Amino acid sequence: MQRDGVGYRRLPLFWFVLTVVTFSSLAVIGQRLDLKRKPDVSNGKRVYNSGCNTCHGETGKGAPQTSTVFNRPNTFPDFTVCSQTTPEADMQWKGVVVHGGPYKGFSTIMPTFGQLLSENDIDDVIAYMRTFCDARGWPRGELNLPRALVTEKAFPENELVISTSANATGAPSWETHAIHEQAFGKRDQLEVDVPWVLQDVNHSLESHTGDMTIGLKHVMFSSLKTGSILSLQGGVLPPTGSTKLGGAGTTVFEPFAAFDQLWRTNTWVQFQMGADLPVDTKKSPQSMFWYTALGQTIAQDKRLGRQWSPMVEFLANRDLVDGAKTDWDVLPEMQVTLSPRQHIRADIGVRTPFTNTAGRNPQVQFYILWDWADGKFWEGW
């Protein structure tokens, strides 16, 4: 039965409402991330003051250099600086405490405590060290889920990502994005995305820079207890690209919401939904997108070591015009941490259309990611 244009416009709204209700329910009923044993902060303080404060100081800012016998490396932590400590997950800290600084590519002055302290003592001292950041409202690093190839995560990051997609079949085509993300304040992030496109046009390779994106993300809600985080982002795409090679030819506004849910089993789901709203709809139609990434992180050495994150993305795009159909793609992929510090990661997958496949080719997609807040690219190996 032929549906009218109003009906087509209501379909994305239906998906939006359904998804928000679904994921809001998951956040409510989701398995809490609380540990089976609640850390004893008072015991953690005792453990800290019996040894850790010799180097890290009573307040976590570091002992006076006149009282220490080592040269302080540039990675020496100040546990009172929330912007440095909250993005790190407890398991990152635990790896350093158990195996020493070199385990995560840090200095050898940090000794191993895995044979000296019980697991409960280590959990307790980490819980105590968390109290040195006394400001509330910072999203915790446990909610910084593995980045998918397409679906944007909700956590604000300090990353440089080089992402490439290439046609696996058909005419040669490559699209590379240089993405810079910088967190600021407790809950905000600035993002700049500069694409470069190389396409086969009538058996001749042509290239252009594409339409760049400038975006501002704000975390609306985050909870370590429920494992949930919700962000909103507003982006603008000035028409910097060639319309001949896919540029919109008009300024486009791109608002979206991103919601991530983590469970205690290290299983997680990420959801992103938004729209592309061009100023001149005669040059480029309005469209909507809704993406989902479902995955599981598996880490070696009792979750302290290298992380492997197999995941699958389900990607939908639809122009908001009469008669338009929804393009659905599936994208299985694998992300892995490359450096022991886990600040260098790579992801590879194959994106395959499974509806409206005419003119849409399977693509190999890949990225390499550098979390530059955790150190220089060549450090931490």
The other form holds:
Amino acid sequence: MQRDGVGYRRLPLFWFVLTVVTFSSLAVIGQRLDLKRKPDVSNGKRVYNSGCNTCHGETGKGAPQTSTVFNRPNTFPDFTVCSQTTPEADMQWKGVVVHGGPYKGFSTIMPTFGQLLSENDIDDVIAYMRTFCDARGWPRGELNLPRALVTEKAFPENELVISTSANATGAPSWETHAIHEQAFGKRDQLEVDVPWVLQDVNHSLESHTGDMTIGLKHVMFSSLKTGSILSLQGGVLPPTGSTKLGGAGTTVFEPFAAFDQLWRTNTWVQFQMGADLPVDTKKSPQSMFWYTALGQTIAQDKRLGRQWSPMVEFLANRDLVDGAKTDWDVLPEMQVTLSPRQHIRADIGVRTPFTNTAGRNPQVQFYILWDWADGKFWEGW
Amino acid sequence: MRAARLGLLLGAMASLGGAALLGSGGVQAASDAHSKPEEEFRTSDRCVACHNGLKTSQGEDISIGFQWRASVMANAGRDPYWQGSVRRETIDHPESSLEIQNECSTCHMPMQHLADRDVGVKTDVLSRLPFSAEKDHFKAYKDGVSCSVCHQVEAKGLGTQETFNGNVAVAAPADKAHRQEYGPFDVDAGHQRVMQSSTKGFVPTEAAHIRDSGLCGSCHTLYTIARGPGGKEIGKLPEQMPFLEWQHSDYYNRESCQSCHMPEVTEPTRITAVFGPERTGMHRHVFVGGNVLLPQVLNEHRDELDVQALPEELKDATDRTTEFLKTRSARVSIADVQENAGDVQFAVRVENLTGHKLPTAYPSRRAWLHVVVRDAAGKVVFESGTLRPDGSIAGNDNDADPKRFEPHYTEITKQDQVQIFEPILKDLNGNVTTGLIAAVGYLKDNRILPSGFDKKSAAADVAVVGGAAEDANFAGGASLTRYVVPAANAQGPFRIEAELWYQPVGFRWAHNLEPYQAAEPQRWVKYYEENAAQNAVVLGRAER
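In place of the form predicted on its own, the structure of the form predicted together with the partner chain is requested.
Every chain and every other molecule in the complex is listed next, the one we just looked at coming first.
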């Protein structure tokens, strides 16, 4: 590892952030992958049929409209539709059961059961409601870890993300990505990333679309029990960008693997490893990247409320040419859920080059994320 | 918020425009721009989901929501007869149109009315008609005597003049997030929170007065302001007095309104389907009474009337009402039969099994004796009180001519004489009328008295009027009518059949709407004609 002057000076900061994150992971009990006790599904069935079925129906599809009468919100769930239920973590459901619909920005008709049902009953009934989706193979929402600023997660999502990075020092430069991700089937996701670059070029601000990405992700493996999920993605970047503003000038293929691991303490790590493989290597060299995000999610209100996810990313890029050196960056950041429904989130961090810092400026990075499958942008607040 | 305000503004403008279109010159339409019934009340859709799915151990469905929504209470604003009558009165008294609508909305659109009242606004009815599915189903004005009306009424003044005419006090909010919703049971904190959260603030609170007859008496004691030329107030008609009739009977000390009209479930049962504990003494929310016609009409014209109750629920309500009338309202007997050389003489006794006059409440209701005498060969030698297919009664002067009516008979000797137990209204000039606002009193009131009702000590508002007042055989609990049937050319022994029939809407009370060329009266006459043959029930019968 090359340690130039700037990187060396920032080493203490890196270790400080890493230490804080690591120890906070151990100290704070966040969402748990496993509950303290194994839910009793048969008790959950009893609980469900003693009250929940009144509105949600015995089969989870919803009781007949003629018996419930109230105008159903468009968020009224059909628990048998796996694509609606599996992306949501148990804690999302529990928040609604304990505190009622408005707690997550849903209808006020959904009552608050936290003072009527015991915690065990609630855990049991959620476990029973999970049985309404009887298809296997859907990755569970618990494995949908907080999105890092750079490292791609393995979970297939339905998101619109607007992400911006701006030079904190040096010549002004902004790069904004509009990213649309759409899950389909049990395990797949289509992604389109359209960047827009604004840069100071010889004291003149120039802007252009960057190289777009079209990617297809497939979940190879996921296990709620082990807290693991592995995906592969193949992407293609047609040369839509300006070479003057960083465009490759040639079509680039970008395969990568993403592996995420969640632990019982709600500490997690996300890995992404891949390569950029240009068609014309004379215009742009082949390169590899290896990204790691290590973080901890802390949720308010006994794990049911707003989530704060401090994390740090370690980002390595290296051109596959003779004599190339690996660029290491460190990116401490904080993601927070903005809406009670947690479908609007924001993340901000500072990406600092750690090696080969010449010509690479620290950047402030930020995104706002909208999980549109959970509702419209202005819903759920 | 801006959109909501704009909606209110447009709603107010629509109300103004709608009233202007009535052609009821001088009417100042009420605006609901300042009343917010949604803050004071909740429409039933907030309640019934949890209070459905309730059954007894025998499998009887006692779901509060299902039973209520098929009841007359739930459909008070939807009632096409009421709508037609309101239109008729506003045409008769255009200068008082808004006052009349406001008065009628008190019990038929109580949520809207009470919210309007509390901000000093008069409620307009007609601009809200017709109801339609395109409009929001759960507007306060549509939801009739809804859950959060009765269950929010305060105990203050119940059973007294203070709260009659629906002038009840509504529970004040404890704070922005909590309103008391009264019920008969003590509710634990967990269930309180469930209901409070799901209804946005209504906290179930135990209160004994929810089972007080005075609660029912607030709407079921109705005085109508009589108006003369120019809308001038000329009197006060005691239009519907079942509560005061009950108070003057010996039922006052033994049975409440709820005990008959909301029959008790005689086993422990849940009152909510959401983790409800078993309760002893739940009362069915059927509100069974005497209006057997309305559920039929609602069922037949579901779309036109924007009906929420399901067909089977309305069918059940019709059957329940019919059964209630047949088994709980009257007993008929024949006594003192004498077969003479030239006639047959006998008495028909009708015993009132209810705790109020029979019939009671809205003056369109009537009961009458249908008496048939046959000779030894089975040939009819006498018949009085035959119901015709159009809903009229053969021999009833009032059905033939709106200016006349049948008197109370102590003795009937001719076939064109019919003993009809009914109220006949009079206007300021002493003429027969079915106009409630024109009526200043009664020409006749011989509705059968409940047990213990002393007609001599009865207050003027519930007094017996006409020949029955002096009839010694017309007393508390029963009425006895003598029949002297000419039978000179017939051979006995004679067979006597006596039936007490009942109609919720008499022929004249429907057909007097015919001249009013407006949608609601015309629609009602059409509905009445369609159902004329079914618009009557035999309450009791006897043979000899």
